[in-house]
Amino acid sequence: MMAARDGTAAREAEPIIRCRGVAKRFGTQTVLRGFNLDVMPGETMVIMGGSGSGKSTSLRMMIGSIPPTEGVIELFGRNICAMDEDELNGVRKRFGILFQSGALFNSMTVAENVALPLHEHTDLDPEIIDIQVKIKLELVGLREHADKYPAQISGGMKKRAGLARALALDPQILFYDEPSAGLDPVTSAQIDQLIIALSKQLGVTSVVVTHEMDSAFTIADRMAMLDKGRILKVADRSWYEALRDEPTDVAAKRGEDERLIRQFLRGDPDGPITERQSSDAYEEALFGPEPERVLLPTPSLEPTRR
């Protein structure tokens, strides 16, 4: 079922992504703990977050590509974390990744990059294969470039390109790493436009990780807001908003995690984000603890040698 741009007719069916208790450990650092989150068929679920928050962490486990540490992932009903590889791989076939570089073959032109998947996933004649890398193409607008490689394209055109390519096998979900990373406001823009067409037009379900803001409130239906490895709020695109919009007396009332996401929405300079680096910590962080004094023996107030 197609989600309305609100969200709330996708709410109506099971979600197409559950995640359950993940958490995800390097060693002896946690990136990502207590991680609950649906995705519902047919709407855009925006992850967002600063630098290390662990929005890509959560998205490359969403995919299969690292397992998570402890909790249940599941996709289409099933729990990925414990299929083989067979099984994991026949599951990938049902969604498309756009990664934050586009990823394409720099030795393939535009259309065999779109026409890979096909070729190693499929059994379509090469002339059926033709026709849907130009539907392809033609859905991000990229069909008279179909010849040209990598290097003689625009970045956004790049991004366009991978998203065809995310589109070859029809998938029921979209994965976007960053798809406004790295482009100017006005391709920026385009690229918004186009999820959101391809969400309308194919209703597939999509989860985009950004920290653009601009971006992630033109497209989402539902935000969710992470901050170091943990989910502080799963809301509709129309709480975050009043919640940008809040006057500031009014806001400075609320509890730390709202007045974090606020700053953080805001771009403010000052707020909770700001206020836990403090000027102890940072000198801590540059020069290590302070390191314990050892009181030494007075010197001699006589000269040792004469």
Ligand SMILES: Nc1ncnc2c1ncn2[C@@H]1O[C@H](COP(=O)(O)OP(=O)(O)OP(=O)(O)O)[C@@H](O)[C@H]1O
Contents of the next structure:
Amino acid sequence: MMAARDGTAAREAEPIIRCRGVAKRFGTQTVLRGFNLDVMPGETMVIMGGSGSGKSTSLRMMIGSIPPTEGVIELFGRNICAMDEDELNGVRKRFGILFQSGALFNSMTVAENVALPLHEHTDLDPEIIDIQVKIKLELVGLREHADKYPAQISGGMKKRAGLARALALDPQILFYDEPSAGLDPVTSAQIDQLIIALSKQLGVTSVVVTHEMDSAFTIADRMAMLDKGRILKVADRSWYEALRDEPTDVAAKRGEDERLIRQFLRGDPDGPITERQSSDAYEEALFGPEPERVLLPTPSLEPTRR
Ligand SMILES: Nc1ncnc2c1ncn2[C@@H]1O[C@H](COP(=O)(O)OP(=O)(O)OP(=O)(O)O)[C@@H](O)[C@H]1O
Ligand SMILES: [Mg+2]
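Having seen the form predicted on its own, the form predicted in complex with the ligand:
Time for the whole complex; same chain goes first.
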């Protein structure tokens, strides 16, 4: 594969995804303020950020399902924003998407779900498709459940089935939106290992949107922190690890963006994110300015992660 996890050779290659000045507005709401992001072949890029920070919206633009208001998104060196639907469908065959719910068709078995993209996008014989489906189900550990319907399998199995379907056309890029959301810790860890295995064994490039920090640190080669429609930082996982583990007195000397990232990584109850929330003038808009607002301490909110 193309030097994914050591990150060195991959850096010299051309990006497989290039975002430049990508902004998105819905009506008067600016969701993304114009971000730049390069994803290199073979790497796993984790995009993290709080709820509503614009993660899913970024992903939806990268897969060409909604257009950016401004900016350019290139996949495989070609601007997808300038493509018509036919051209876009050609590009879509080269990447897979794992949606939050798995997005399986309930009236089809697991195997039929995985076979669907092959029927839709290839002229392969049914026997060949059968073999392809078996290989993909084996990859995600679902071969024995091929003939079950989505209602008959667990949430984690649905995720894996969705992943097998995303892999059906041997994509070069896999996009994941919250792959471990709603899963128990062990199942979630299994999905993480699967993402790593696909990257190592098949050399796929992965873009993973998540706010699960354990998962992010397990799978990422590089990470991008999104906050209120801005990418605050794109860096190697090791940079984020060092920031997370930095002693509080040292970190206190950092700028606001990095202190904010650190709070997010650690799940600390206090820091720039909470200060900002408390000063967000919602209450003031409702009740008028308060002479002195006291933030109650939240002793029950111990950080659950380092
Ligand atoms: N189609 C849409 N029309 C209008 N507003 C939208 C649309 N899609 C997203 N938004 C808004 O964009 C903002 C970012 O949403 P997005 O789904 O990208 O957040 P997110 O970072 O994925 O959050 P979460 O972690 O909760 O999934 C939200 O305020 C949302 O209401
Ligand atoms: Mg989302």
